[in-house]
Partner chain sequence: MLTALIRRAIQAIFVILAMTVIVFIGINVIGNPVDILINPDLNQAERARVVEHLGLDLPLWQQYLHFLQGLLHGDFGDSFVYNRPALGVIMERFPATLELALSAMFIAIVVGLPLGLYAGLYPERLSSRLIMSGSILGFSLPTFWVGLMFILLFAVQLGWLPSNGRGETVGFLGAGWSFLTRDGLAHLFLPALNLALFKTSLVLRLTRAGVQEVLPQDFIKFARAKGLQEHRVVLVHLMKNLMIPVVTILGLEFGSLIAFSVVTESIFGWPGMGKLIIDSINLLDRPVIVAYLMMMVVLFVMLNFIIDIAYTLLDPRVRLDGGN
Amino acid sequence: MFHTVINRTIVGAAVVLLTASAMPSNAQESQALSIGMAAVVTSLDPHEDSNSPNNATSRHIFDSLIDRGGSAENNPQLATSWEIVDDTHWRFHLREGVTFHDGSSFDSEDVVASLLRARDKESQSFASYTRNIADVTADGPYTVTVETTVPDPMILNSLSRIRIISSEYEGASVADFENGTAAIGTGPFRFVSYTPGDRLELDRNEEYFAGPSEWSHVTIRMVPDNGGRLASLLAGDLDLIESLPAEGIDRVEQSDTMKIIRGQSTRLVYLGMDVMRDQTPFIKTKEGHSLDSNPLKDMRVRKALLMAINREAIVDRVMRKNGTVAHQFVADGFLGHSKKVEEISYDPEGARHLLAEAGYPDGFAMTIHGPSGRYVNDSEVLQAVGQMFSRIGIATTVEVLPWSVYSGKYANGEYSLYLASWGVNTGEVSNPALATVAGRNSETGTGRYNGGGVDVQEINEFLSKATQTLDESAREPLLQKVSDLVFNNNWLIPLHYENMVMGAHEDIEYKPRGDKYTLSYEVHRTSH
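Chain-only structure, as in the form predicted alone:
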């Protein structure tokens, strides 16, 4: 039995009500939109593989209980309101009259099936969001209670990440979603066809509870090649593209029919390192022999690597000023930013001194890995980093792979040093820290993307306390301590926060989101 709703104010616990926005008057007109994504979708199963391209794409077909807004606000979606029952029970009131694309009715059983499926999926890709979910129960056709193992101040954000599928398909395979059999949601668009690595075709859901989109048909094309994406925009084959390549900025700015759309994001790009193994596979002597120990386990080596990178030059030249130098998970003004994190400057001479002090006066040989076409100018950034490492005596080879190949390997800790990023969509430190530096634990769901094997008891303890503290004023110093421990010990090497630079036809309007999702139902065409 659950307690009666408590009338008290707790941070984040206020009941939120839906305010429906008026739909455009041309909502029923036949208009097509083509979007060029900068990365490849790896799965259409909304619970199989959690990454930004997948999660943004799934949002077209499926809804969530909570709609995470572009400024990280929690808005009603399939839940119209919610309240805290006690510290470990949240009650959600569901929207009535909603139907799936096949005409079946949405109710609480679909929510129960979806949340538990995401929690129990073998891939455990959503573990950082489901790790505190103890149980989900239906308290009637339109009321659901989520029980957490501990007080969880981020539960609303977590639930915004989990898409709701029909309970009929809770046992469906990945293939069932990708061939369209199970790709049946309540979202603004219906599945038409999917060609892996190429495109997803969608039709407007005319019965969408929030009103139909102004786009009758949407094509989401996956074009990780910068040149190909730019060429498709210039040729008029795409209306809007993500990550406008640096070499295309001048061409678009000089065009009479195209424009640049800019925005700021909370996405941190960083280097992760293997700090777990005593011998790491991609670091050798310059003669190709194995080293007796893993240099990356020495903080002096990690700090030397950071000092070797001219991050200002990378942002200025490689990123064409479309980034901001980063020193920790979040910038000043966000929850958990710490004034005590040392801001390391570019100092190659100091880096060489530290290497010598650590026992590597002549350096060593290292292969660093990264994706191609996943982050803004990712290959170019990694090449620049490799050249900077070589200047301090580390003979560096750079290897880039397609995101579909790379993503699983880096998350599973197969590399010695790797390029990665995390969109801090919650605007606070626990979200990236739980995924990237918390000790990996399949039972608690922490460390799912901790590809370097960081496992520091003090970090884990502060994170555990922070994620069970509902009072934000008490949670902040705990998160600041996590920032201190991670970045003053150089467990990660922060590079920059990405800025968003999109290319579009002149009649396209779009407000970039902090999470860098490109959502077609938020794209509009200006009237002439």
Second form
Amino acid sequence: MFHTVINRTIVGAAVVLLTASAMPSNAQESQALSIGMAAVVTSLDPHEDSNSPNNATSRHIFDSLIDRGGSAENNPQLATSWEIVDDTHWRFHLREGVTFHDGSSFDSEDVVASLLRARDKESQSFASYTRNIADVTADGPYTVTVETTVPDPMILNSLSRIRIISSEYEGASVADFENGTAAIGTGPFRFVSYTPGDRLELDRNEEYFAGPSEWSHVTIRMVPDNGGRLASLLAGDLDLIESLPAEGIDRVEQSDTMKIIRGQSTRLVYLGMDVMRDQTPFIKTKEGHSLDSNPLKDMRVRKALLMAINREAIVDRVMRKNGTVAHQFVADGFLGHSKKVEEISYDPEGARHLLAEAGYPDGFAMTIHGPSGRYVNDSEVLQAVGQMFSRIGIATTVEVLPWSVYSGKYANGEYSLYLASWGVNTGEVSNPALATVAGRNSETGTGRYNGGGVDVQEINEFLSKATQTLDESAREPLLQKVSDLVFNNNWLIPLHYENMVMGAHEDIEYKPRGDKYTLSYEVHRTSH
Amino acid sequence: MLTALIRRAIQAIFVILAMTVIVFIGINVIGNPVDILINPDLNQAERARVVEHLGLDLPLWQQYLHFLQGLLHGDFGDSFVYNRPALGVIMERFPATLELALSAMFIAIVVGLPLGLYAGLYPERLSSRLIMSGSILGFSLPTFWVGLMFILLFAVQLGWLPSNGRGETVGFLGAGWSFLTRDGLAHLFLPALNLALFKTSLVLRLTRAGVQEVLPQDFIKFARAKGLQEHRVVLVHLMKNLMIPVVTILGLEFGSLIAFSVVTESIFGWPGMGKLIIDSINLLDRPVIVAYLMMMVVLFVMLNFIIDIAYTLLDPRVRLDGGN
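Compare with the form predicted alone: the form predicted in complex with the partner chain:
To see the whole picture, the full complex is given below, headed by that same chain.
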């Protein structure tokens, strides 16, 4: 841990002397970076378990055919260019002269092996990206054809998720990756050591095709404990931490040696409502009798609920500015964002009016459900929402449950009104819409998290058309239409996008990514 | 001795069986691991494939039988989360926890025992009273708060010690240990001290109470009357008699140090088992939970056994086989 000692001494000295300019100017050669992740990596095998911490970590060691930019754009990486042969065939031209960390050269065999390995893994964790891959064939050493089972407009996004390993390690086990033998990629960093649940040590790949990183050594620490992560940043043990806890914001803001880096994520937090059943289990009259009808089926009631919520206040106070008010699935700039979605603002008077119009002048009693500890301040957000509903005459009881109990129940539609969230990891509308508002269909897998039972033919049709349209310019209006239909009919109540709040030392430059990955290659140190 | 050992082993097996049944049923009641573990984007067929791969498609009693079958072959099953043998996942974190617990225990004994002896032998002195008041703090301050204060003071303000992590480890007996390197020791010190605070106070108070109980007894007076030197009276005759309750408590507390050091481990980012088990419960990672609890049962049974042996050494009247 020589490097961390050096690093700490340097940063520690800077803190004590309050002179960040005391940094050695010739440090270009041996720059070390320590990152504090807020979650724990579960596997170093890049095809075993798909989740953000794993995929962010694997991008340090491995590359993909396509590089996904911070705003979900598709850039060349190991593939330099690609073309659509026909509806179900894509041809990729590979980068020549790339070598793996062990010196062996990269070619089409590695691509074939990696894509098929990810598809056929028992854990099926990458299935949402690989399910449409019918076959992958090498047309030459640097050309690969990917055949899809159906026309798949998301294939580039999917391929950006699948890391390319050396074909030599096609049959390697999870353990082989974690002890380093198989953790050999073409990425900007090479594996040094890994302690599960603690840290991953990486060295710079001097041969990286896009130019070596400015960090000669990177330590990725997994520090899920908020207090511990903050303390490590304050003490100078870490240069950059994910999810700066709210209690540390003031401290970091006032410090001369540290700063806060903010960015908007694509995670939408929303409320879902039971719009399927004629009587919904958690809405009663205030006297506790059951109602003849389900008020949530009435669009006026749903709109009144949205108008009752002061989302600015929630973002400002409850989320402590770690969120941005949301009006639809994705923010401006992402595919499928629609200008035609009406932005509804806080209006408790209007909400009461609408309720009366819908036949509930005295409101009703409702129990709303949500998880605790799953999303940023989730139970506090739900409490605030409950109080706001009570203010327009809906006597609201809030019930929060641990995620392990909650997750299955809300997806199966057991609640009347529930807090949920979707990280839009494709950066476009079809991904959240298919899961949360498309009609439930166990064969196609749509509507798995449609806990409210939304089933609107128009939405389903636009979505199915969009999922078969390869041309992005033709796809966009279809997805925009989906956004219009969902949010102008209030099928979901959007609350906010979670913001990313990172803590960093003053001289660290980083632009947070929509997918929340922290990538060392994109971290820079400002020169003095 | 051997019969006693066998009897304990049989008891342990029954406890373990009962515990595994409870865990299997308990987790089934909490929720379905599949809902938590599976990538939300999967469709029905893919989901079914994973469920089958994890063996969760079978009825619960069949899953349990499979588990028992595996157990007979020394296989605890693969972790749902890490996709590796559950025992391996636990064992790679075990040295870290063991090291932390042993260090804390060491501090507790080295500090607590002499201070307790002193406070017991000279109860009227001002220093004794200070020690006793200090021990109340050790009892009553919450671990997580003290831990954070340690970090703030020693790591953030003074910058003497690292705030977090395990530091450099050296391979020894097939595992990595921190206490063998300087960097590792620096990392180990704060969490060990944090964990030891409560135990130190406990040992201190037990020792003092023991001293005051034993001191007025006839055999001590006799030993003094015989003209034995004071240090022999204290270190042999007094110590031997007051050690029995101390050893009992230390043994049990050592078990709880290993099993429940999760607060300290989280605050100091110590990659031990405590954090693992909490995460596993949240993710319903049944193989890890079961394997962990089985280890703990074995550990506690063994500790009790070791305590019993210690009794026979300390007090010749105690026999393990019930006096036969």
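Positions refer to the first chain, counted from 1. If you're wondering where the values come from, they're calculated on a predicted model, not measured in any experiment.
- When the change between these two forms is described as the motion of two rigid parts, Ala466 sits in the same part as Arg267.
- This chain moves as two rigid pieces, and the smaller piece turns through 33° between these two forms.
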